[in-house]
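There is one chain below, alone, in structure tokens, taken in the form predicted alone.
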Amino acid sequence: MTILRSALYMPGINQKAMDKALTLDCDAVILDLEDAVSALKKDDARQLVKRQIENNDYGPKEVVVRVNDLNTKWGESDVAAVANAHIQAILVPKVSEIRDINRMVELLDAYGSELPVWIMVETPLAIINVNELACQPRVSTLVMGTSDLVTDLGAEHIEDRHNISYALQRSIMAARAFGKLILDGVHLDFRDLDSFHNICRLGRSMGFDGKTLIHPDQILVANQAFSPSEAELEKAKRLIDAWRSAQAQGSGVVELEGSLVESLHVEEAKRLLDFFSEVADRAD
């Protein structure tokens, strides 16, 4: 099972922050070359990043370079760096249209290269085109990118974000028909943990599989608001043995706690314990 509550992006610059990266407990590390690298630091982040990834074990994490886009001078030499080292995936921004995907695709091909494909949905043609992308067999993930996307609407960034939710609803549709992963956009207010916290119990409850972050003190929070609650792994377990118990007395109707119990239930519940027993393992 593949668990990303959280995705904290590192500048490709900053060597401290990636070594800082190492000790932390997030579920993804996306080391980046393009928005938080200047384009006079573009070939000297990128041979940090290739540096770093030779020279270190991030263990359970997985390891994501986001690159520059294909359109620049610096997108291609970015993939040649990492397409063979030892990460997780290629994250590609400002995918709108499927020959985006190709052109990524037939580079690594090119370089021999198996990674799987994120994509950053930061557009509106992303948005529209969005289940065409979701489809693409090499993707196995999608990043919504919502700072660039509320800019391009020529929207606001506000705490319920009803302004956007036709596009992270449009955008959770797809990944789930699909069967593929997916990640809310960064929250840029990093001091505002409370807010924060509001944000990803609410990206949860839409349906997102985590959050992607730009500052250490956002994972634990992110890791909480995507991961089960006591509540719930308990309620899962009265379930699970509620059906069990039905099923062996050769009874096809349960009853838990006034609420009728259906196969889809169960088969909610055990995700939801397996996902505990996969985090407590990374742990121990």
Contents of the next structure:
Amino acid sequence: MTILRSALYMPGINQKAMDKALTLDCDAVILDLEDAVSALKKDDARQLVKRQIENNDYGPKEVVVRVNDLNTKWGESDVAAVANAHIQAILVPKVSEIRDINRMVELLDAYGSELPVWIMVETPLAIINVNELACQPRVSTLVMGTSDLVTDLGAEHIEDRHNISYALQRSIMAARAFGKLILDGVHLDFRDLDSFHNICRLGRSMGFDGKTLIHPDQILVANQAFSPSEAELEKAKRLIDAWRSAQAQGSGVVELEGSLVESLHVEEAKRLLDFFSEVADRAD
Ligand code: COA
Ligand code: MG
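Starting from the form predicted alone above, please write out the structure of the form predicted together with coenzyme A (COA).
Now the full complex is given, and it begins with the chain already shown.
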């Protein structure tokens, strides 16, 4: 089971941040060569990231490199540098059409690389085409790029995000329809952890698997928000017990605390318990 509650971005030019991330408790690190690195530092960052991956072990964390768009002069060199590196995925920015994914896959194939592809969903055209993008077999994870999206829409950042809820829900729908993971966009106001908690809860209630982050202080909040709570775990155990005793008595109908229990609730309860034991194993 791939768990991606918290995926922390860091600039590929920031050696201190990349070292610090070795000890952080996030589920994924995203070493960024794109927006977080200025045009003047692109070549230095590429070398730094390559060396960082070669010389370090990030343990159970997924390591992902966000390369520059293949339409820029840096994109192909970025892919060449990491195609065969010990990472779990390559994150492709500004994906809008299937051909953007095909181009990346062809390039990876040319290097004999089988890396899964994560795609940024951050343009209006990507939202329109998201079904076709999500169903591409090489794509494992969708990552919302809400900062770019809000800018391209000519919209504003609003706390309850109702102005982009169509885009978020449409993308979640596509991810779920094709069995892909999907991560929510970043919360720029990284010093305000109360508003961050609310945004994470909102994201989880919509169906996101986790959140992309920009600062270590956000990790714990995201990990908690995207994990089952104690109360949810206890309820899942009671539900499975109630279901089993009803089955043993030959009864097809089960009631728990005033609600009808259906087999789909039992499946969901088992999924929560599996998720919890996977997270607990990782923490050991
Ligand atoms: N990843 C790993 N470590 C990070 C980090 C990150 N994204 N952001 C901060 N840190 C580290 C700092 O190096 C510092 O380490 P130390 O305790 O060993 O000194 C510690 O966390 C505290 O950092 P702080 O001083 O609070 O913040 P800062 O001023 O160093 O950095 C930002 C603030 C916003 C510049 C920084 O968090 C950042 O670059 N974030 C990522 C931006 C990014 O990748 N954007 C692209 C995607 S949107
Ligand atoms: Mg972007």
